Each structure stands twice: as C-alpha cells, then as structure tokens.
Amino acid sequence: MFDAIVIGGGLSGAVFAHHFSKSGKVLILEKADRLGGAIHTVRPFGGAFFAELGAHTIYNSYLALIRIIDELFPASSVIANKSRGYLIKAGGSFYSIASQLSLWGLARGALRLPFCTKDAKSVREYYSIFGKNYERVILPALSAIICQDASEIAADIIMKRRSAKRTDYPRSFTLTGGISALIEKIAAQDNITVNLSTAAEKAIKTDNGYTVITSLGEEIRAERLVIAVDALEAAKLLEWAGDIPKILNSIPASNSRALLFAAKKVDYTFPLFGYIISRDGDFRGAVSRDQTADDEYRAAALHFLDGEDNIYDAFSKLKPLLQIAPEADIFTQTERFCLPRLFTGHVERMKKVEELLKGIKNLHLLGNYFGGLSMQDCAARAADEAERAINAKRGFNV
C-alpha cells in the first residue's frame, strides 16, 4: 500500500514525491518511457556531452529547484552558463536585438509604464505602449520563451519578476549531465517507485482514498491521490470531482514541436549564440548549447510554430544560414510537449479550482496550468502541495 500515488512524472510529479517521501511511500505512474516531462536531457554521441531538447535553464531565481538542488548535488555539480547573447531572424538574416528596436517607441512606452497594469490584459494589450518593438521585438520573442502565440496570454502570468534569487548560485546554470540528472536524483530515492509505460486509465475515490487502474490492468491503492499531467488529461481522470473538470477543460492546449541537432564543432560553425527569435515563421526560436560550451560538439534546440509536422524539412531548409557543413554527421531527435494556453481570466478560474479542491480529501493538483508555464512556477506548486499533504497526515488542519 502506498501513501501517494502520483500520476506523472514530469517536474512537479517528481518535486512532489521528493518532498513527500520523508514521511510515506510514493508510487509515480507515467505513461512515457522516461521521467522529466518537459524536462529532457539527451546525449547525441553516447559521452558525456549533452543538450536539452526541452527545458533549458535553471536561474537562481528558481528557489524551489535549489532547494533540492541542495539536497541533492555536492555543488560542484552547478555549471554556470556564459552569456551569449541574442539574435532575431528576420528576412533571412540575423540581428542583434538592440538593432531592431525603437528607442523612441522605448522611451514612450516607459514613460506610459508606471500608469499600466497587466491585470486582465492580454500580452498585446499591455506590451503593445511599446510601439512597433511589440510587433518586432517583444511578441516574437514572448512566444519563443512560451513555444506559443503569446499575444492573447494573460500578461501577468509570463515574464514575472522575482526579486527574492540565492546570490550564491549563478544568474543561470545547468547540472553536470542535464537538467534531467535532477528528476533521475530524485527518482532513485528511498520511499519512492517509479512505474515507466504505465498510463493512468481511470482514479476512483473510494471511503478510504483512491484507486488507480492502469494501462496494465492494475488496481492501485492509496490513502492520497496526486495529479501532475495536463489540464485535459486531469479533466478526464477527475470525472467525478464535481465542477473542477469542466473548469479544467476550458484551459485550451497547445502542442509544441521541438528538434535538438548536434554536430561537431568542425561542421557547424554559425557564431556562439544563446539564443535566436525568429520572426520570419519558419519557427519560434533556438536555444543554444553554447552557453556551456564544449570542446568537441555543439547542439542547439528549435522550437517550430504549432501544427509544424514537417519539421525535418524545415530544419534542412535552416541548415545553410545556421552555417552547418552538408557532408556533416547530425544528430537530430524530436519532441512534442503539450503547453497550456493561459488567457485572461485563467488566475481565477484556478482560484475557483482551489475552493474546489478544499472540499475533496487527500487529493492534489499539480502542472504548468496553474500559476505559469516556468519550472519554478510547476515546483512552487509542488512543494506547496507536499508540505500541505506532510501536515495532514500528522494530523495538522490544512
């Protein structure tokens, strides 16, 4: 019998069950045949060199990461990325950023700024005092951080300032060995098991707690019921939970492709960059592995505009401005992620989804649908619902 179960086993599954397997047994139940979700770390040549074709960047701003980080890594594990700047792709050519914005559209928007709010505003409604930089600089660069159209997104949800940072790690870092090395640290925890390919088909709430019956055929059992997939997904599993799944299923999606390249440093040698937002539409933007640069290889990450299937062919059509030789030996893999599309008005459709969850014992929601798409937001969240789930069961009111 397990205290949790947890169903999922991206960023906010795996944060959950780190914090709550100090005081109960934990079961993670994912469908995919690895752990990490939007997180995932990929080793083209089989070595020690890495890229990731998902999640990026962990900032010392992400407090609820470097906690575990603590926990978990000697710091000699912390890699400090180097600046490498900017590039936007328009017309087929690349740009610095400072030479496609407006400084008079700058200081306009600045002086209208301390007079605006982002409450109820749409990205395009609030960033659009910005002039033609809106539309040149600042939409196309929202959506290449979100892997969506950012214009109808509700505008206090992306970009969100965090004052409180730990000044003892670097601005932005990476793992030895990825980003994934942390959900792997995690996962091979005492009190915590890991079920690979086994898919959530039905959660039935029962006097005593809830049962899960797999993919596999299984009927599981646990005093507590943990939810970390996508909004649509947990509507279907919460069929019985009263309002919440209608509310879940007003959250629209939006599938993101990405494809993570990886050559020799000989046959790819377009300028050291971090990242490059495209405005032409080919695709949403790049993220570079020369931010922690190798000696060998490099790698970067393109993210393309959803319902982009063809997304090899836009690659081969990419590969002379990138600057990659055609004789080159590639290493390509791609990915799909699943991202939620947060318009205006989503904080209170969460707040009511909150009130919701007050009235439904032991039963936990976690993702990227409720306070933002970052991976602090997704392991706030988690580490909230943890702490709350370790103070019922001593017996505390939450």
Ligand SMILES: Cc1cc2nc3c(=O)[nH]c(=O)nc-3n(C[C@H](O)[C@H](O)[C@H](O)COP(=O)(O)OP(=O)(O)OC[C@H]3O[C@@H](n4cnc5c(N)ncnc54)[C@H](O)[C@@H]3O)c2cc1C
Given for the second form:
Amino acid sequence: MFDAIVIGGGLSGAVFAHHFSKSGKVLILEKADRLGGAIHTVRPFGGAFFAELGAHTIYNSYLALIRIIDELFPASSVIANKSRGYLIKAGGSFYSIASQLSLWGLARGALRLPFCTKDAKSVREYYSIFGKNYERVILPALSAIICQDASEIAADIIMKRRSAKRTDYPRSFTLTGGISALIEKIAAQDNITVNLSTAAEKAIKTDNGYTVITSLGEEIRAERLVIAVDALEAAKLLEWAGDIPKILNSIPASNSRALLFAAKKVDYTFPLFGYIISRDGDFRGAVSRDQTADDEYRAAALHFLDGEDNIYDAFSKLKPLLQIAPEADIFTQTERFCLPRLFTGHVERMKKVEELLKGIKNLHLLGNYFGGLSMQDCAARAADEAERAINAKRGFNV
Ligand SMILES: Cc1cc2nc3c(=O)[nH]c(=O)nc-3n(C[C@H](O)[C@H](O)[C@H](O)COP(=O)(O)OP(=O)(O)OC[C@H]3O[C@@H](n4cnc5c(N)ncnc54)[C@H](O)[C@@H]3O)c2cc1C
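Form predicted in complex with the ligand structure, per the form predicted on its own context:
Everything in the complex follows now, all chains and molecules, and the chain you saw is the first one.
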C-alpha cells in the first residue's frame, strides 16, 4: 500500500517523491518507458560520454535542485560548464552576439529600464525598449531558450532574476552522467517505486483517498494524489475538481522537436561553441555539449520550430554548415517536447487554482505551468508541496 501516488515521472514528480519518501511510500506512474520527461540525457556510445536531448543547464541559483544534489551526490560529481561563445545564425552565416547588437538601442533601453517593470507586460512590450536589438537578438534568443515564440509570453515568467546563489557551486554546471543522473538517483531510493510505461487514465476521489486507474487496467489506491503532468493532461485527470480543469484547459501548449547528434571530434569540426540562435527559421537553437569537454566525442541538440516534421532533412541540410563530414558515422536521436505557453495574466489564473486546491484534501498539483518553466521553478514547487504533504501527514494544520 502506498501513501502517495505520483502521476508523472518528470522532474516535478521526482522531486516530490524524493522529499515525501522520507516519511512515506511513494509510487510513481510514468507513461513513457523512461523517467525524466523534459530531462533526457543520452549516453550514445555506451561509455561515460553523455549529451542532453532536453534540459541542459543547472545554475547555482537553482537552490531547490542543489538541495537534492547535496544529499545524493558527492562534490566530485559536479562538472562546471566551460564558458563558450553564443552565436547567431543569419543568412546562412554565423556571427557573435556582440556583432548583432546596436549599441545605441542598448544605451537607450538601459536609460529607460529603471522606469519599466515587467508586471503584466509581454516579452515584446517589455524588451522593445531596446529598439532593433529586440527583433535581431532578444526575441530569437528568448524563443530559442523556451523552445517557442516568446513574443507574447509574460516577461516576468522568463529570465527571472534570482539573487540567492550557492557560491560553492559553479555558476552553471551538470552532473557526471548528465542531468538524468539526478532523476535516476532519486528513483533508486528506498520508499520509491516506479512503474514505467504505465499511464494514469483516470483518477477518482473516494471517501478516504484516491483511486487511479492505469493503462494496464490496474486500480491503485492511496491516501494522497500528486499530479505532475502537463496542464491539459492534469485537466483530464481532474474532471471532477470543479473549476480547476476549466482553468488548466485554458493554458495553451507548444510542441517542439529536438534532434541530438553526436560524433567523433575528427568528424565534426565546427569551432567550439555554447549555443547557436538561428534567425533563419530553419531551427530555433542549438545547444552544444562543448561546455563539458570530452577527449573523443562532441555533440549538440538542435531544437526545431513547432510542427517541424522533417528534422532529419533539416539536419542533412545543416551538416555542411556545421562542418560534419558527409560520410561520417553520426549518432542521432530525436524527441518531441511539450511546454506550456505562459501568457500575461497567467500568475493570476494560477492563484485561482491554488485557492480552489485548498478545498480538496490530500491533492497536490505540480508542474512547469505554475511558477515558471525552469527546473528550479518545478523543483521549488514540488519541494513546497512535499513539505505541505508531510506536515499534513503528521497532523499539522496546513
Ligand atoms: C528542450 C527543453 C530544454 C530545456 N532546458 C532547460 C534548461 O536548460 N534549464 C532549465 O532550468 N529548464 C529547462 N527546460 C525546462 C524544464 O526542463 C522543464 O520545464 C521541467 O523539466 C518540466 O518538468 P515536469 O516534471 O514539470 O514536466 P515533464 O518533464 O513534462 O514531466 C511530465 C511527465 O509526466 C508524464 N505523463 C504525462 N501524462 C501522464 C499520465 N497520464 N500518466 C503517467 N505519466 C504521464 C510524461 O511522460 C512526463 O514524463 C527545458 C525544457 C525543454 C523541453
């Protein structure tokens, strides 16, 4: 018998399970055949070399993640990212970011900045103060970072300033084995059971808890239910929860596709880089793995525009530009991702959801559509909810 069922084995579900497992038994139901969701480390050659198909960068301001890393990893597992250049691709050529910026626009924006707030403004409304830098650099960069057109996204939800930092960690870093190593270590702990390839199809509220019906036809019961999936899926599972599903259904989603390629260094000779932002419309961004050096291999993940289907064709066209030898043996893997589009007014909508949740006992709703898309936002909410669950279990009034 489990004390909590967690639906969704991405970062949000895993972080909740990590904390809650210290006081009870947790079952994670994950519909895919792997844990991690948007976190997907690939180890293409069977050795220590890894590359990220999904989320790639942890910062030393990600305190909720670092708290778990402190508990589960020795300091030697933390690998600092080397600082590598950011490039812009335009008209088929590559440029440094600095060369694409208008100093006049930057100076004018900097003067206006103290009088501007991000409150209730979209990215376009807020960052347009930087003149043509907005279209040339800021919008393509933000769109690449959040894998979707950023222009109408709430400005206060992306690029958050986080002043608290763990200065004993590198500014940005990964872990030995990649970011999925974090999820794997969490899942391997006592009190956590994982059922992969098992979707929750229905969640029913009963007098003394919840029953979840899975795609395998099982009926699993627990006192506590944690829903850590995307907003639309959560709405389906919560069809009985008053106005909550209506609000969740109003959060649009954006699909994107990624293609990871990895090759021997001799076969992929493009100069080392950190990130490429494309203004050419062929892909949004390329995240390099050059920030953590390897003697033998290199890799990068190309993130494509929503609905781009022929990503292998697009990759073939990019090969000469990326200086990939035509006859080289290249490892590739693709993945489809889905992220919420958090428009202005989103924070207020989620406050309403929080209010409604207070009336439903032992239910926790997590995910990247609450405080923001970043791993820190997801982990912070999951940690807070786990604390609330543990306090409730101990009989404290929460
Ligand atoms: C390509 C990409 C790059 C990113 N890069 C960064 C980065 O560098 N830094 C950063 O901070 N953030 C980054 N992010 C954002 C961040 O990684 C995500 O927002 C975060 O990991 C989401 O975690 P989650 O658990 O809330 O959701 P998800 O990762 O989406 O996990 C939800 C899980 O629920 C499962 N599921 C869905 N429905 C069901 C069901 N009915 N039953 C069972 N399981 C179900 C899904 O299969 C999935 O595994 C990136 C995101 C993407 C897509």
